[in-house]
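Given next, in structure tokens, is a single chain: the form predicted on its own.
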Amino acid sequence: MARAPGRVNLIGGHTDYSGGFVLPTTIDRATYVAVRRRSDERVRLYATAFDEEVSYRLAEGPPHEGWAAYAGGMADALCRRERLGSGFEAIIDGDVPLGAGLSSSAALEMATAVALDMLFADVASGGPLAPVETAQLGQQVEHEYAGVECGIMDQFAARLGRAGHALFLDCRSLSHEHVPLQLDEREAALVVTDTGVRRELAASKYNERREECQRAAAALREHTDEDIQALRDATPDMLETHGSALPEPLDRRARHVVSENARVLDAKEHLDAGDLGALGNDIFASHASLRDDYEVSSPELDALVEAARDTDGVLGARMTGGGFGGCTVTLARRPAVERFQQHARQRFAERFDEQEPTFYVIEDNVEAGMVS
């Protein structure tokens, strides 16, 4: 049996398909695969969330949709890989809430790679899958079989992420660093908010903003004499310059993406600094870019925003995952986490009908591998 935990994203929104930099912790929720061999090449899958089981043989290759796209896609990954030696049954449990912007469905790729990885030990040449490549591989069964052309920051922080600290990735270079979170010792807390909005990224326009990026990168490279392979290498100067060559929206795009990747080298700097609360300013910052520039937020999300700035205590909130719904992080002071939830809660019976958002208050994390 294998676990893979959650994550959210401390800041870094939508700057990772385009090269950029990421700061995710994982959380202390997480997916649970547990695994066994059969004599024959039968694939057995069943989830308990949704009290279902899907059955193919190995050859036939896993359905593209629904949450068998992700462990079916990743074991598929494996066996063409010839990592697989048969068949095998498989039990999915966890409790990373789905839909949520939590990476519920890197979470289950990662697990079930370390589980199969390790059942199969005696199959692969070479050994066990690097952490690294097990992550690059997640990110291809997203493209492959869920139909998101997604960045690689949430399989390598379901993979790679320690507990107590938060991943600083480069999303081009892949060079990484823990940085020391330690919540406990600086009597603060995450408080991560789940609307209740659900979206399909692939339905959504999450492949569309990513294309928007592209366009923006080949627009600037066009007018400038840089050699920007994407939009990580275009610079605050360079939109300046030739920002009024872009059109809308992808000015706007672009803008986010420069100014995003600057916030997270210095959210880096404060939190290697200890300053929270300079971390904090950077986090609603964040937030702003991504309602008004990326224009991946939604009503839900800004009104929980709106009530973490409000509330005294709180250092920072931003929508975290690929938007149109799903969860905000806030960072608050230990006294100030209560206070946040009454006020959210106000805030959204007051603007939203039958509709309560779920908090998660997140003191610890746990990271990936196998469990006995």
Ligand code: GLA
Second form
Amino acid sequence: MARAPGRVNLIGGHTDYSGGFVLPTTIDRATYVAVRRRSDERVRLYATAFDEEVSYRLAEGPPHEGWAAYAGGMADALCRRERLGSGFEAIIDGDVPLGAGLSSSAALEMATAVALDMLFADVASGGPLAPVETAQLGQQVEHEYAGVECGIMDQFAARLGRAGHALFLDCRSLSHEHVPLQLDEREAALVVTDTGVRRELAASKYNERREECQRAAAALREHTDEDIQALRDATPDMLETHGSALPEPLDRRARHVVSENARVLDAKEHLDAGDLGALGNDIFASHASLRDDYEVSSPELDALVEAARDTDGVLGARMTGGGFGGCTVTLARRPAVERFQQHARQRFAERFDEQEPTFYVIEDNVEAGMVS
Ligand code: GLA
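For comparison with the form predicted on its own, please write out the form predicted together with this ligand.
The next block holds the full complex; its first chain is the one shown before.
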């Protein structure tokens, strides 16, 4: 049995697929996958969360929808790399909230990969699958089997994230650094707040944003002599000079990515230096940029961030994940945690009738690995 955790992203929203910087941390909730071999070529997957079983022959490949696309997609990817010796059975369980922007799908992919890699350790030549390669495989699975053109952040965090640390990642070079996140010692806490809102359209909007970034990079490439492969290569000066080459809304999309990359670098310095107040300001600024320039927020997410801003002792808050629903992440001084929750509950009740947000205070974030 293996596990892999969900993640929240402290800062670096929608920068990964432009080759930019991100600063996620794993949470204290994980997906567990228990596996055993079969003597034939059949795959049987069972998810406790849905009380549902999916079964198919290895050669047929998994369904391309629902939870089985992630677990089955990963198995298929391993099979194509000759890392599966036979069919197998898997039971999937866990406590990462599903579809909430906490990367339950990446956690499922990574837990499946770790479990199967161990189960068939005698089959694969060349030793165990390297963690970075596992993350890359997960991203491909997401593209091929789930139809979401995601970046590398979620799988990378779920596979390489470390307990007690945030993960600074350059999504182009994949160089990374584990940055200590000793929240206890610093008397601060991370609160994840789930709006409870799930939007069907989120996946197609996500792919649309990714395409807008590619178009913005292509337009800048035509107007400068610089080698612009992705928005990662654009600078504030470039946007100032050639901004008119970018038709609305591409100008704002580019402005978000360029400013967000700078904020991540700034935020990492503040985290290194233990200046949580300055880190919080970057986090608030990130939300404003995602809301106004990138347009991936929602009224519910905005209300939670406003409630955080209005609470004494809260240092920063922003939406996390793809957006349009899901969760915010709030960095708060310990004594402010309870106040923030009351405030957010009240704000929600006033604006969205009966809806109640759900709070998770992240205590000990966990990391991927074998459980038994
Ligand atoms: C989703 C994707 C990630 C990333 C975030 C936004 O979680 O899976 O790759 O793009 O959205 O930062």
